[in-house]
Each structure stands twice: as structure tokens, then as C-alpha cells.
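For reference, the chain that follows is the form predicted on its own, supplied as C-alpha cells.
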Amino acid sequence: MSIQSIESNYCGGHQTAQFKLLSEQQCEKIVGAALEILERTGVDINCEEALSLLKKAGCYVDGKRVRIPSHLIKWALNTAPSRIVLANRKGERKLFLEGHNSYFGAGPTCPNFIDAETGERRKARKQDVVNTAIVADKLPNIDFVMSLSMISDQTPELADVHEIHAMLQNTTKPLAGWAFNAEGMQDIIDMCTVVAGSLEELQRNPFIVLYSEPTSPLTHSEQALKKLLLTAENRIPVVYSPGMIIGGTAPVTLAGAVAVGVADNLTGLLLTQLKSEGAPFIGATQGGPMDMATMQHCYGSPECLLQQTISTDIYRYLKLPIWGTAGVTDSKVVDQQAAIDASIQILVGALSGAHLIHDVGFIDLGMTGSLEQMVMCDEIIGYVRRFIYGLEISDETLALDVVDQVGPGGNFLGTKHTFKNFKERVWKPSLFDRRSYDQWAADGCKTMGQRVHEKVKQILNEHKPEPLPEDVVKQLDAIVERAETRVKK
């Protein structure tokens, strides 16, 4: 492992914490098994348009099975775009997903949610989605928003496109979403072609990020097809992440687990560019190993962090714009266990440099979602960030004239040159608590958990995201009416 401090490109010239897992000659490795599965072994397309546009390309299509020539691979990924810009709501251009720009958000499809009130896990609902989207919009280091549920309390069918639904109204910043099939995918993109103004501002402005899933190994369903390439027709940026299981879905093996995952995501890759040349994407193998004593999938392990850095490496030696994982644990309720494995994820995220690192919110194996577990990531991010900005060296921080001014036996708290410059450049928390501890005591006691779930009711009681014209509600209603109508037929 090579951990190296490198000069940002464009943060004034300011050295960053940055490291890598892999070096280039091993990306060409792991990346060149990649392609030899995809070529010797080939994968199961269960979709008729993705055959044909596969066949037509010169792949080897034998029933389902298709092998994929490696020149066909290459040819993607020098046609696909490796700079994605996301913009928020309101059409401004927010995230950046180039060079080490790493921005955090919360993840998706939690059947379970601790209520905010009541501190009970139960199934989520339309209500958390908006709650959800009010926190986060208020977070200074949540960066976009997903819902952290899978509503149960409005149709079933529909809970993809209620919980956009509720995301939109609720929070300005840009969103990332998934969808059961096309049909609830399209209902997804109308709606955000209805705030955005039109489909070309979409595009040209996109504030969403879209999600489907081949099924691991090596096989890819018929609707997590289709709604692959409905985004590479509408040219909205897209997520195709295999969700492996390290010793049973995918080898045991981190590197042949990596290859068989990046097999998958470079299938994606070539379907979105023959569909539409130049379509967005975003590269992810997501995955972590499966605990043989309870056989349940651990995100809370040194191998799941292992694979994240591992993709992170390979897709930017593919120079793609990369998906990641963090602020996620195995634990049941938010306690030191949570705070531990928050903590790591989101410093080795960063430090490996993953575009958009999803998931913080995450508790109890990724089965339920916690606001307060959000919220204690914000406070981690902040720290993180700090960290990962390093030190800037100028005749500005350096202070000679200040230390000379000052003097052997003096003290620099009174000068302009602190007052100047601590706000920007000294970290200040706003839950961990650096008090006396009579001041602690003083105001009840009160441990890490307490004041997070405090600033979760605050925010919720306090915090109004800017509301869309009513007129744009109205046909967000409509779009999703006429998605009832279509489920009950």
C-alpha cells in the first residue's frame, strides 16, 4: 500500500490526506480478469433489447449466455464520460465527481426506521422519507439525499416512486434514487423532468442519480436491464452495482470477488453505451464478506472496507466516476459500536477518494434506517473533512512576522492573524462535547447519543426546506396518481 500526500487540483494549492490500496500494474490486473470472465466465461442477459444491441456489436450471444470481446469493453469506457457534475434542486451545479471530490448521502431501501419519537424500530413509512429529506437538507455535510427506507404504507408497488415523491418536496439537494421496475423508474424521471422544466435541463443539470443492480454472479434480470437502459435513453446518470457477497455470491477471494464484480459493472457499461453514446455512468462494485457463523452479509468489517478501496482504486484507474459505501454498521441501535464503524468507513472513503459514498444512516445490517445515526455521520464527516483538507503552506500560515511580533514568552491568542484565521482553519464541532466537566455536568450529564437524538428534534421541529410553486406539487401528484391508476389495473 502506497499512502502518499498529494497536491489538490483545484484547493488552492493546499497539501490533502490521500492514499491508495492498489498500484497501477495491479488495477491492470484485476481489471484484465475482468475482462477474461467476460470473455471465457460470459454473463446471462435476460432482456431481449440488451441481446440484440450486445449481438449487433459483435458479441458471442448463445441463448442468454454472451460473451463480450474486450476491444468492446475498452471502446465504452473511452466513449463514457469520466467527469459527472450534479447540480441540487434549484439547477445549481453542486457535486463534482472528479479527481479525490468525495461527497456523502444517505442510502435506500431500509424495511425497517427508528422512530424519531418514540426511539421504536418499526416498519418505515412515507413519513420517515420526509423526515429523512428534512435532516439531511439541514446537514452541512450531507451532500445528497436518499430515502434510508422502503415505505410500507402506501402502495407497495409504488414505494420507489412515493418516497422520490417525498424527497423532492422536501429538500433542495440532489437526490439519488432507485426503482422496482422501468414503469416506476420512467414515473421517477417524469417527475424530475417536472422540476427541472424540461428533459434537456435535466440533462443538462441532472440533480438525481439513478440505481439498478445485476444480480450476482455474472447474471443481469430483465428489469434491472430495462431500467439501465431507460437512463441511458434519457441520459440520466446511473448506478449499476453488482451487491456481492463475498464467499457466496462472489468468491471468497477480495481480488477474484473484485474481478467478478467489475465484470458485472462493465456489462453495464457497454449496454449504456451502445444504447446511448456518451450516457453517464458511474462504476461500483459493492460488496462485503459473508459471516459463516450467523450467514449474515457484514458491513461492519476490515474486508468490506478492503473492497471499497479496492473499486475505489480500479475506477479511477478506469477513470470513471465512482460509487461508495459509508456511515453504515451492523449494530442494532446507535451506540460505540455504530460510532466505530462510522468512523472508519467514512475516513477510509475519503481518504480513498469514492465519489458518492452512500449509505450513512445505515444501522442493524443495513435492515434499518436511523436518523440519529445520520446525524452523529454529519458530525464524522465534518472531522474527516477537516483532516482530509490538510495544511496549506504560504507566507500567511507560516506567520513569521506574526512570531516575531509575538516574541519568545508571548501568546498569539490576542493578534489579528488569529482572529483572522481560526474559524476557517481550526475544525469546531457541534456535538462532541470539549467542555470542563463541571460544565458538562452542569447541563445534565448528557452523553453522545442524547445530544444527537436532541438535534434530530430540533431539526425537525425547526428546519422548513424551501417549498417547490405549487403548480410543480400538483403534477408531481398527478404523476403519481396516474402511477396508482397504472398498479390497479
The other form holds:
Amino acid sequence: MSIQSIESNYCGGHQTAQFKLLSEQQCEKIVGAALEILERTGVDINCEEALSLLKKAGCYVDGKRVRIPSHLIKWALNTAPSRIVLANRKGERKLFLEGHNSYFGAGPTCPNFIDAETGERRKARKQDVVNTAIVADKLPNIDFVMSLSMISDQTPELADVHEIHAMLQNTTKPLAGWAFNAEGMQDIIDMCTVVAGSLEELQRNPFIVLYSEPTSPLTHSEQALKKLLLTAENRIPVVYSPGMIIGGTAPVTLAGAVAVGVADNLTGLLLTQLKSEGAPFIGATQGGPMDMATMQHCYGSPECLLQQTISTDIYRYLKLPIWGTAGVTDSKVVDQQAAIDASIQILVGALSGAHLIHDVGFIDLGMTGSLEQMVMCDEIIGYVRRFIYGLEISDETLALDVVDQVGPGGNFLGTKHTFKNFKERVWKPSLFDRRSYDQWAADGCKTMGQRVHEKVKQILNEHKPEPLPEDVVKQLDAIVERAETRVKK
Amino acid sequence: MTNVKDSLAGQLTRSGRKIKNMEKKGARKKVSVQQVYNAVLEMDDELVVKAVKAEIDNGTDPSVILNEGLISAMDEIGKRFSEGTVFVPEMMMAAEAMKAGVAELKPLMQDIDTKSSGTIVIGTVKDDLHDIGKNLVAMMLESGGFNVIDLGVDVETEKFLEAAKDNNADIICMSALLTTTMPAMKEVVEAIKEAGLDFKTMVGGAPVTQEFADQIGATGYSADAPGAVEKARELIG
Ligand code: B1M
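I would like to compare: after the form predicted on its own, may I see the structure of the form predicted together with the partner chain?
Now the full complex is given, and it begins with the chain already shown.
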């Protein structure tokens, strides 16, 4: 297995790098707080079907305020699968959301995009989603694809549908999709069903994760719940992630913030299980601190890292697959700040072992998508993966025979042992400069930023993702047409 | 190894002290109701109430207490916020303290009511549920002396108009965080025109720009919450 595609922990006979912040008791304490929030304060549920499901199950319903007894959450945690396997577009099982395996992918819904040609920041277009899919398809360390965009050159209320239409045709990697509402989400499920061949095939080997979101604190909109219930009905894996602003929509203290986030997320879990027992659900809470001077939600912050780490520990404790965030910067360009942010986040994310780590390629506080940021992160992920892989301690790796054969004063370069192992054991960068000064100068004194830029262009020029069969594309087009007719009414 | 917790706590208190010292040094405007003004800057509601009561007992004109004491202190807080020496939670504490003072003045307020800077209805536009920014703007407008009617989230065009009519509002304030919900702002602006009404409009939210505001014919735009107060004052004139 090459280092490039290694998962963060192969629980075999070797030592990988892992990190945990909370003890089991501390996880229990925060989960206990979340359960107390659900029993004492409750959540607002703005959807008839969800209200009646909760009521029937034995929740205390007072208007739209619902208080959830702890035993129901316990039940839901038992019925939801503790592992999910995502396939690629061809139905091959690729991402195993279990153990400490970490997979990285882009994020959704940036209104702006950095133009791949001109470097200009402008509104996102459908072509940007095509480009994101092509570049992600090529990059060895990007494992799943999101659009990095909320496009505005198509019918605006169908941005979600058009984006999946573009992604399905330009990558075979697993996707994560967002939607404005249940109608758009149904279109997305229909498109994926066409590609899979049948809904059953899609359920058996899902290549898409869908995304919905409560409004923290403790509010669940009609749109969000309808989307959530639709995913459960179709048994497609769903991420139901509160986007907290710590100090704004959640307590400024991390323990309380995560407790509120977990309470909202587990409300979603319960609903999926009531709708369809065993429906796949991915645990998530997300959130950065509010910068109290600019009022911005900050991704590039130690608190955001802590939030992610705590969340990961808790969902591992709860035995749910885990959603995470990394590769994001608040910087407006792919600069030193961006590289610092991305490096720390990717390292911490992989160390703590969230399964699907998204938002790789966000810059500008998540307001702009950047292929350059994604390409730079690909390199960082490779670097980190090699580190996480750690070492194996065996006769082969201790290599005592080779040491004896080389002896004092010799060298290991010419040995079979080196020849056999160096490719797997030593990470080979694709963008880092390791040449002599003169060689570097003769090649134009290029910075990391310039090399990243060139790589983006090269991939866009050269990479041709595997196409879908023509008749499948026609059916996808027809689903988009159907959606267009629906919204024009 | 030094104890990280201790040294971090040390840093925090050090910088905390620094802020306090700065504040002490920071020039305080000389006003006739200095105690009231200072108490708002201290962000201490009990102190504000005490100071306001004392001024009332002294027979000070309630409108002076309000304008020179409470509102002008909040203006100073807003200014310090823009300069980056006061932060949002402090601003909110100051606003709470100011409100406590206003409550003391309420019984004497018949004539003050008419002196409120103006009436504003505010909400996030149809289909937009992002309300954190809107809440901050509403809070700032309120502490800027405006009568604010908050319509919440996902507000239909007609509801904006109705509420503005019912409350005899000066400005309709709209917030949007999604590019897809921004067109709803245009709808409101046009509906006002069509109905032959003369409400002013102000728009804001992360993706909204001055350019967009001009394009849809909104009368005002602000990039942030303190700016919204200034803009509202300018619009009402
Ligand atoms: C009247 O005059 C004025 C004047 C000034 C005004 C004003 C009015 N209103 C605001 N201002 C100004 O003053 C304020 C203070 O200075 C400022 O207010 P802001 O509101 O800009 O700033 C706030 C203080 C802090 N900022 C925020 O509150 C927004 C933060 C981010 C992270 C965000 C959050 C938190 C949420 N979200 Co959403 N969310 C994002 C945001 C990404 C980001 N980096 O900004 C954004 C805005 N969201 C987005 C999206 C797409 C969505 N969100 C959605 C949902 C949510 C949550 C519910 C999870 C949560 C909201 C919680 C809540 N109670 O509000 C969904 C839509 C829900 C809906 N129908 O509205 C959903 C569609 C996601 C989905 N389907 O998967 C993106 C928008 C893309 C676009 N512009 O088209 C987004 C940029 C994130 C991203 N990169 O994808 C100024 O703009």
C-alpha cells in the first residue's frame, strides 16, 4: 500500500500516531450535559411530521418545544450503524468510516470562487464545480468531493442540483451534497439513483453523503427536518451538523458549546431512527469562535481545533461515524496564513481521527472556494498521512541482517533493503522544493504559491476523469430539466 | 516545564488589566450627567440605575439624562467598538445597562418617546434563517435610541410592509446571508414603491454590498452593526 492512500490507522501490528483529548469519563460528562439539555430545555421543532414522530415515541411536546427523554437517544444510538462504508461512483467500496481512518474532502456553498485562470475573486459558477471535481478527482489525498461553491450562474434556487449534476460527471470519487430544500434533495437522490442503477444499489453502496443543518441553538427548521427525514426514508448517509458560532449561538466555553451542538445533532439522530430504524447517520458538530471585534465566525483558531477534537472524541465514544473540518483559512488569499491554518488543522484532524474531514479548499472565512488551497492541502495531507502511518516494528523493519551486512562505515543506499522499501517508507512530496539553491534559481525562483498555481492549471489541462455513459448523462439532464420546470411554476 | 495553565491565566489577567487601564486613561467626554454617562461606560446596570435615580431626584430633565447620559455613552461605546478597544459582549452589557437606565426614565417619558431617534422594523428576508448578524444590528439600533420592531427570520415582503405601516416606521431593515435570498430585498424595495409608500430601506449581511444596495434602489447599506446605526441616523436626518 502506498503512503499516499494510507488510512490513518491500520490497527495491525504497527504503531500509528493518534491523539485523544478527552477521557471516557469526560466524554460521558459532556454527553450527559447534552442529554440534560434535551430533557430540561428541549428543542424547537418546526415540522409537523417530525413533531408527530417525536410525540409518538414518547417525547414531551409543548407546541413546537420538544423535550426528549434520555432513553430514546440511547435507543437511537443503538439502532444507528456504528460504521458506514462509502463507495465510489462505480460502486467500489472505498472509504471505511470506522476506527481512526481519516478521509479528506472539499467543502460546500462558498458564494465566491478564485478564478483558476485570472486569480480574480468573483461569484462562483457551474464551471468552477466542474473544475473542482476534476482537480479533486486527480489529487491522491482528496478522498471525497464537494462543490466548493454556491453557484450563481444557473437558476439560483437550483444551485444545489446543478452542482451535483456537474460533480457526477467529473469525478468517480464519493460525493457529499448539500441542498436548499427537500425537493432539491430528492432531485439529487434521483440523479445518484440513475448513476447507481437503482435505489437499492445506492443504499447498498452509497457514493453520496447528504447534508442538512439545525439552527443552533436548539432550533430545527422545517427545511432542515424535511431534508433530514428524506435522507432517512431513502437510507442515504446524512450529516446533520449544527454550525455553531461559539460565543454567539453557543456558550463561549467549549464544554457547553459542544454539549449544545451534540444535543442538536442527537435530536437529528433520533429523528432518522424513528423514521427508518438503522438509517445511516454521521455524528457532527461544527463551530468556530466569534471574533468579538469583527463578529466573524473564525475557522483559523485554536478554539476551532479544540471544538473539532472534542467533537471527534465524543462521537467515537458514542460509536457513530464522525464528520470533521480542516483545510480552511480566514485569509483572503492562499498565503502563509492559509498554509499555517491548513497544516495545523489537517494534522490535528488526522491525529484525532475524524472520518470525513471536509472544507478542504475554503479561504476567506469560508466565503470563497480556492482550487489552489485544495491543491496545497493535498500536499499537506500527504505529509500528515505519512506521519500518522507511524512505524512498524518487525524483523524486516529492524533490519538487523542489513545492519550487520553493511557494518561500520558503510552505507545503506545500495542495499536491496533500501531499494525494496524506500518508496513506501519515505514520503515523496509533489510540491515541496528540496533542490539546491542554484537548481531552484535556474528554474525561476518559484514560491510554493507559484508551484501550486501551476499544478492547478496542469491538472485542469491534462486530467480527463472517467466519463459516465451517454444514456446516464441524458437521464441526469432530464432530472435537471424537471427541476427547472418545477421552479419556474 | 512551566505550568501552561498558570502562565496562560497570567497572560489573560495581564491583558485584562491592560484593557481596564486603557479605559481609565481613555478620555471621557465631559457631560452634565457624568455619573450616568460613566456608569454606562462601566457597563454596570446597577450603577446606571443608581445614577439615573440620583439625577431624577436632582430634578434633571429626563431628556438630558437620556440623550447626554445614556445615548451619548452608547455612542462612545460604539466608537470604541469601531476602534477595536471594546468587544461585542462588552457592547451588549453596556446596552443592557443603558436599557436599565431607560426603564427608570420610562414613567417620566411621554415626551421622551417622541424624541426616540425613529422607528425601525427589521428582519431577515424570506427563506433566510441566519439571524445572528440581524440580532446584533437590532441590538445596536435599540441602544442607539431607536424604537426597534424585530420581525425575526424568514419575513415575507408583505409582512415587512404591514409592520412598517402598523408602527409608522421610518426604515425597513433587511438582512440576508444567502445569495439566493438577496433578491427578496429587491422585492421589498419594489413593493414599497408600488404601494406608493415612502419607507426608507437599509440592507446588510455578509454577501450584500454597497453596489448591490444601489442596484436594487435601497436607500441605505452598512457592512456592520455600528455602521447601521450611523446610517440609520443619516437616513432619518
Ligand atoms: C439592515 O442593515 C443591515 C446592516 C448590516 C448588517 C445587516 C443588516 N445584517 C448583517 N449585517 C452586518 O452586521 C453584522 C455584524 O457586523 C454582520 O452580520 P453577519 O450575519 O454577516 O455576521 C454574523 C455576525 C456572523 N456570521 C454568521 O452568523 C454566519 C456564519 C456562517 C458560518 C453560517 C451559519 C452560522 C449558519 N448557516 Co449558513 N452560514 C454561513 C456563514 C459562513 C461565514 N463565514 O459567514 C453561510 C452564510 N451559510 C451558507 C449556506 C449556504 C447555508 N447556511 C445555512 C444554515 C446555517 C446555520 C443554520 C447552520 C447557521 C445559522 C445559525 C443562525 N442562528 O443564524 C443553510 C441555509 C439556511 C437558511 N435557509 O437560511 C445553507 C444553505 C447551508 C445548507 N443548506 O447546507 C453560505 C452562504 C452562501 C451564499 N452566500 O450564498 C455561508 C457563506 C457558508 C458557506 N461558506 O457555505 C454584517 O453582515
